[in-house]
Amino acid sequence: MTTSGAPAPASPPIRASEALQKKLAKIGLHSEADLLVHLPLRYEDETRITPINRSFGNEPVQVEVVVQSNEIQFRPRRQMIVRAADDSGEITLRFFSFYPSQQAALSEGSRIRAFGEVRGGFFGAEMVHPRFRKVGDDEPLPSELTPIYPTTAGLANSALQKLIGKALAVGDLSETLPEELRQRLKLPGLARSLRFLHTPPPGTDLDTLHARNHPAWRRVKFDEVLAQQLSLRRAYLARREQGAPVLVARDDLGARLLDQLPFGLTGAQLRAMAEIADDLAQPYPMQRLLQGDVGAGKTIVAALAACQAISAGWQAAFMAPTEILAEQHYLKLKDWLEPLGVRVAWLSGSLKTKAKREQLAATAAEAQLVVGTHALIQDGVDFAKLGLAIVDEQHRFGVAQRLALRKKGDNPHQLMMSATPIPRTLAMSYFADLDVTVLDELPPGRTPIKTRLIADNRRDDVVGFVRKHVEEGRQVYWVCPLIEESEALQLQTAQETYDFLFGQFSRLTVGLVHGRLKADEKQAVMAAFAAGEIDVLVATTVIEVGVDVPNASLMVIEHAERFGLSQLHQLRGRVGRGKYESSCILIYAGPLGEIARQRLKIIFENTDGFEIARQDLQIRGPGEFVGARQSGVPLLRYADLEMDADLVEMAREVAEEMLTEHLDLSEQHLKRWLGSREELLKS
């Protein structure tokens, strides 16, 4: 057993000129260790020469030729035309941008090797912008495939090859997986895998390399995922070393809240409450993510958690990303809790000076639950005794903002909520430092939502459908992606749509809400819509989350092809909250790009948010799901969450074992894969 936990020695810095070091730093290369795990994007086969007369095809080839002539032409545009030949035929090399040094290297009589795709041109065989180099007679061919690395402007692939070659010769390739563990996982050795991926021998199947399913790639991907799991797990365990208030209810506040509700909890909500209640009673801070599809009932679970904190003699804070959403939560929580004797305060940026002073005083004294926006974390906001911080739509807040809320108390428990379902593999990897609770049941009574796709040239049909809907006593959302005119995107704007619908519906009330309205104006419009005084509400995506109007049973989304899947699903979830049959109409403008077509197909065919999220992850990758949650968690460069889900499972189990029994190897592993980036996770 190796449990010393001594810091692993830092990897030596890259030996290069200051100018070269700056270029390397742009792509995250600072040390020898960074070079060793900077792996190729693809490979090219320069181990063989193809005669010109056999070079036509879809694959790049290498030819060895002697330059016959070199001239600069200026029509139809400036270009360098190089004519060259081998024993089998002639070829034209065409360059549209070039340096004098390249022109000199391609002078008449020069022997060169050019690599690129050969196609038929005006003068026969032609390569456009091939990679080339000057060679001597009988110069030997490379003994391995040529790796093509991720690079940056001014940093040649050949320079990276040389630096990585040196690192392979002298760098630390020591094994960080115990031999017994490596054998159990059936993984090849690290040194062998890295050398193979940087210098594959001739005859290696390029398809296997490019698909990244070779055993050497599998080892590298496992190590990368393991580093992420080790780092997040270590952050998780470090937080457990910190003290936190023990929140054990001293009265029946939670039970009284449940008794007065007009609905019962689902099995998923009861399970979530049990997990959260247990966490709050521990002497270390809870870090739990509560996620569930639109309408799964996260707010009542959060309210019950707040009741436990309040019953234990502490305060709870509830922070939401937008004023509309925060106020909706405030009104709902106030309606639930004030009849039970709970003092609820409200903090937002739009409060007038006197009201703000009163709410700040309440927060610092008698308020038991404080609801608000980012205003909660501003200087001058003091809590009397904050024991629980609840963050809604957590992905919209950055690390610093959530830390600021935590610092308002003495290391309070944190409950983060998200209505954007997180695919299981993503939760296992990027959210491994959190305990995750999933509400996987919808409350009874949620009506199914019919989704319709309609081209924008059938707008009149949509207008007729809206009119019929309102005549039946229902209300309608009509969502647009932009506020102002944009000639570049040619999108229908909220203001234009409002004017158009106002003209169409002379006997109906049409409202408009968007992000540039003052807070009190937005609140007035939303209150009027909730009260049934507005029939059709034209809006931007400020209504994406949290708005709950049971009588609204039709959602029209303008230019649906411009929205992401998560947004479309969230918007669709604004309807279907009452007893009426609900619909969502997605108006799209053609022609559709491939990704837009995929998105619309997915949202049309699926209502399960987790399935939508899974397919969205395949299209977009994890970046947009993770957002600003933890800037210290690096996006995986090599592993693919869908294709390599089994590696994530393996790494989760191995991380626990490594941190328990092999601390020194864990340190070395983290230094190799994360270096200084891991420090960002400790916040």
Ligand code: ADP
Given for the second form:
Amino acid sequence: MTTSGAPAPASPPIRASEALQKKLAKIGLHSEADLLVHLPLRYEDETRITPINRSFGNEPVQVEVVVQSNEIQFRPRRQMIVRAADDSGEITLRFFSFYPSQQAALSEGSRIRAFGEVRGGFFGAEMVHPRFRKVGDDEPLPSELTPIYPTTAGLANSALQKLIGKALAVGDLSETLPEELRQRLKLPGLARSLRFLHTPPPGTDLDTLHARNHPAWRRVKFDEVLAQQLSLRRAYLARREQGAPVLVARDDLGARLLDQLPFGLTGAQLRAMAEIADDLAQPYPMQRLLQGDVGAGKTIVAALAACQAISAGWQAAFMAPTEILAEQHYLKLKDWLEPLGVRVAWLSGSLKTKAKREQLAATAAEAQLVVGTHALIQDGVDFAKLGLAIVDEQHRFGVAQRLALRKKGDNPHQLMMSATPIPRTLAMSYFADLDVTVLDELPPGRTPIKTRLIADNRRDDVVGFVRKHVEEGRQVYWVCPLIEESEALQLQTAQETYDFLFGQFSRLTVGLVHGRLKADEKQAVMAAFAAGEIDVLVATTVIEVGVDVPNASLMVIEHAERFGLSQLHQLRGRVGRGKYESSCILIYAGPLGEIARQRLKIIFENTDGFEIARQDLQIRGPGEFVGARQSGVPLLRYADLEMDADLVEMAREVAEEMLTEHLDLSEQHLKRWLGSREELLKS
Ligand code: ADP
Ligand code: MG
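Structure of the form predicted together with ligand ADP, given the form predicted alone:
And the full complex, kicking off with our chain again.
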């Protein structure tokens, strides 16, 4: 199958002065087509004039007034104060920023129509930053609702409205959905929908328009989601056309690894293993995301994939986001694989001297499995024959970094892993270019974690819990508050917490690990904790991922309200790994805002990472989940993943059909919706 149709003709550029074009470009408007799909945020009703004395209320209104005075004040801050009146009363218009042209338009004697909310100020009726327009005497009122467009400083809504009006008159509104398909999906035509949304006829109900569930909105949202699906699907197919090494095991390395493990694989792990084994044996690169909740056992699945690559005569690379995690993987993989005769190498950024680096680069060339941090993608690290690139905690890496790892080989297979569960709707849209395997089963014998919420003025109780735990022979993590604004402050807090606990527990050993420690110092502390030499480990979030100490059964997290939910969930997953009853204490500082309360409630009530992620998505929107991917995937402007999940599903099916049966229309569709932005996606 081919994936590129005839190139669709580019949409004509916008005809405007250079200055105007620059402003338009700022909000992504380059062509006529861009204007046509630049849709209103909301609408305002300027079809009526309200007398000033009846203008108070929560709804914005339009008044028509004559300016009586206009002065610039400098105290308490610079502002333009315009006093104006109609037959019924007087009003003040206040502007804190304004252009000279606006000042001129508002000179004494000007008749203007101003639109906004009227408040009762100190001097009577007042509008702050109303949208306004100079008008002549007896100028007729518009008969249609006024669309209000997303814009940027210095670009008036009326200018956008004019440009879009022109584009509607002469622009290309041709249909990109085949008629039969459009009818099957019960969607209105595109031209009709766009005209309606840009210029709703008089009498259209404002609420339906604003709720965005009018059929015209559904059509537009569908088209947008379809463009995203087409683009991702096309990128996926294009990558499929590239060749990749066929990795077929030539010996029983994988089977020997399995034999040697002290546990058997779960059903989910077996399924994942089989899917990946099948992918690796294909002549095109695997692009698979292995998802599994914290502790689901992703590492062994990755190790088995590496075995297949190695056994086929190729190298595998295993990249993790932090030094601690990478080294833990290294130790575990070495432990598993070296007895089987596999050469495992370690590459990290903290290895500083040149000679050392060179030696490591050489190792990278000879080793069969190379484990490391970002150091793997540095210049000078050359793989002789990289067949499989494994990226752990993939959401912590940017698109560019994952691409750089891929470039270390000639189209190696890629296995990405994540414990941040991606809710279904998000997986269907932003991650549609990946195949996804979910480990939906935890290994047996995990003990459920009891979660407690405790206000920070009850710290003494927490200290009591900790003491009791340690007396029972268990160990404790004490995670310091996240202070995003300042690493120095975070460090200071960690040190203070350490001092406080040190003072409380004279007979216990307290350790401290944080991001500023050198890698080997960090490693030494972690090793001491793993060996049971430290009872209470005070830590910043460096322990967030991957660390595995079965005897640690209590996790205390301070200022839990500052953490992201998936972060809390991952942290909490550090305990409950052994046979002991485990708990997690979330200390919060009150009073909590409504959202903070809701979020802590979610983490308190749920243990399933997917459910937590789904609820989190509802509160936060997709931005943070998509994270580093953002730069490579078109963000949705109009559709809402939760609300429009049905459209996403529809578009996913249709994209497949469009790409096989209506390639030219697909290209036109992409041009219209993504236009110049699509270049970004080709990486
Ligand atoms: P994650 O999915 O969070 O990366 P890991 O791969 O670190 O999880 O596995 C967590 C722990 O569970 C490790 O100690 C690992 O050896 C162990 N483990 C993995 N699979 C199984 C299994 N099928 N049965 C028992 N323990 C397992
Ligand atoms: Mg892991």
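Superpose the two forms; the largest set of C-alphas matching within 1.5 Å is the rigid core. Worth saying up front: this structure is predicted, and the values here are computed from it rather than measured. Numbering follows the first chain given and starts at 1.
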Once the core is aligned, please say if the CA of residue 64 is shifted by at least 2 angstroms between these two forms.
yes
So, does residue 615 move by 2 Å or more at the CA between these two forms, with the core held fixed?
no
With both forms fit on the core, has residue 238 moved 2 Å or more by CA between these two forms?
no
Rigid core superposed, the C-alpha shift at residue 118 between these two forms in Å
4.3
